[in-house]
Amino acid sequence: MSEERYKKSIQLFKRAAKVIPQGIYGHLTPVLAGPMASPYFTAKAKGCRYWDVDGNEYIDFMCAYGPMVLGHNHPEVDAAADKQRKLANTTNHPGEVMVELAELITKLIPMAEWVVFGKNGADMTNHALVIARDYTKKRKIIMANGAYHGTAPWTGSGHNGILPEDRAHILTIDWGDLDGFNRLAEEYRGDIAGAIFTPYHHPTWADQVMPPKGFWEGVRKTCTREGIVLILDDIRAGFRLNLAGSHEYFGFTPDISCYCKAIANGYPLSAMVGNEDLRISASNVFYTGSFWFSAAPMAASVATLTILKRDKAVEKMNKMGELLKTGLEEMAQAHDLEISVTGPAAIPFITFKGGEDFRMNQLFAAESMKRGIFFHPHHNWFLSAAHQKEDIEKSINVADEVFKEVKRVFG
């Protein structure tokens, strides 16, 4: 990290490290973004840009790791949240807006017969597993190796403090391995409560993987035949690929689908929807939180989903993503570098051929940040409806300079 460019970030981080474990923890840790290579603290944000505490400006291709689907500080969303907050936010009872939001979501998502709310994606994925087990009276859950479904011990997202018993009933397959899925369904027949997958595979430190042909159709068929609850973790991709859910984008129907990130444009809210068969189990399971019924984030969500539909934001994000993808590929080729751009256009990620240790990604991201473009070296990126053509063009021009530097260093 340049001590002059990030002087205040360094000072703040030293202060933070004295009173907060790691200084900055979780997915925002500097270890993930690239220690000594990026800013650590944000001062302000607007649209598709943000400024660090040292005053450096960035075009933002992380969007707060996904939540900023309309852009930072969207005036209509903020106005809706502020209006509700002035009336009431967290009280003894939910607000009328909860019913309004639930009705809106069930209209947007055809398979949704009911909705429940929380705060984080992990709230919903955990809730989904409990519902599946209550409904089926079975124990085991199938998921993909390397998948991330939140911070709970069963997800495989960490190791320290986790017991083997926490994952005793988790079965895994390689992403997209339909034969492997069917083998587990047969081997553990009568004891599989649910299967949870993301709509496509988006691990960190790796290319994104789209579903192989026939994967979702086959998984759905097996789940129906074996009485397995099919859970879609649509936390990361939800409302960026299709407003009706990423399952509509990929052409299948889950039993439960979980949402968070883009649902309220940065306001803390998550949601889970399910089919009619699971309504009684969703009612039986006691699962709640002190702030889950806060009304202001729900008002923000009503505004966000309404604007996404009104402005055809999904189409715009995918169009901007395609421009970015094409531009990066052309610029890399011009410098005789081979890159792989994977994932949907609105949620892209690049890796370098010959850069399996990610040092090329790290240099690319660090040099881009110096020039005012925030690309993440290890995690998929996000487009927002606030990204304009000129933002994409500027980012591609910066990438041209940065690819030249990557070529100089790595040959």
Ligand SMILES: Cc1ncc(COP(=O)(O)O)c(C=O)c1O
Contents of the next structure:
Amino acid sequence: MSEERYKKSIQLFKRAAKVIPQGIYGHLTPVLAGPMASPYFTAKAKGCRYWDVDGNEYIDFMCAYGPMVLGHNHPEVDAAADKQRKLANTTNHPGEVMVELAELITKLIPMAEWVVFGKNGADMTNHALVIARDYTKKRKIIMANGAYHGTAPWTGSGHNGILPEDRAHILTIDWGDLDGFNRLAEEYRGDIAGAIFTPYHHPTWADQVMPPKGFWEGVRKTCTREGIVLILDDIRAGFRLNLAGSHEYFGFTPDISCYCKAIANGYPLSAMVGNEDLRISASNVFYTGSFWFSAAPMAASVATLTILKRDKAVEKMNKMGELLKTGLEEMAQAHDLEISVTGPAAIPFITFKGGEDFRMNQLFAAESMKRGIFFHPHHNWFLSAAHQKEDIEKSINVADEVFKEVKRVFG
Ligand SMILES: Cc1ncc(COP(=O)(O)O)c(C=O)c1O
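With the form predicted alone in hand, show me what the form predicted together with this ligand looks like.
The next block holds the full complex; its first chain is the one shown before.
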């Protein structure tokens, strides 16, 4: 990738590497995607586009890994946040807007009898486990292999600095394996506090997997029978499949559901909703954070959820996602390449037949990026309500050149 094109990004990264571990850490580290596989720093963003510090423009199919559901710098959301910030943001007490937002969410999501707020998704997944353990007075948690629920030691998403004891009460199944789930429920009967799953499986470096027929129905049935708290981690998919929660999209009812990402169009906020049975445990368990009551992100969330509903944004995103999916499939076929587009239309991902080492994905993403389209090589993508038909058409036209290059290199 051209050093000239990313001159400022590289200079900035060298400065960052001296004062920040890894220069950029976590999932945004260039170490994961490879050097200069993507720009390192953003300068500005608007709608479905952003510009890196070298001034290169991109159509954004990652939406900040999910949060930008209405597009970057949405004027109405920003106005609502600004208005609240000018009144009061982080003070000794929550603002009225916290109650307004909780009321709005309990109206939107039928199973939600109460709501609590935090900042990041992991605040909510961690808290959900504690509530489940308080409610059941049991220890074990069932989760899926390869599922991402944050970076806490129990999640298994990291290795270094983590003790076997941190995961001592975590039991795992392959995502969608109802028989495996039922076997664990029987083997550890009387000791299981909760089960935490994403609404469908969206691992990195792999195709996305929709729930097998009967999976959610079966899990719900077993949880109810065995007194296991069913926790839905809707952090990634929430508000892109159904405003009433992704469980409504898949037709089941969890006991707790966790949200973040799209809830406030980029303002820092997460939320957990729960049913009536869990209200007392949600009150008993102590939890708080320095910024968890800040009012401006809550005002942004009220605006975001209201606009999502008003503008039928979920339908729109999924329609644009369908256009992208069909366009990419047709274009790949025209170049004699076989791709799989998996996941819901608004959260798609592609893999190449014969590209199991992901080098084809990496070339696809790098060549798209050169041409101003930001696709990720090994993480699912996100559509926003700001993506228009012309943006999708432009991206598919670019894919024509990119698939040609992938075919030339890989044959
Ligand atoms: C499904 C899921 N759960 C939990 C998290 C953790 O959220 P956060 O990074 O905001 O702590 C993420 C973040 O990507 C996620 O996708």
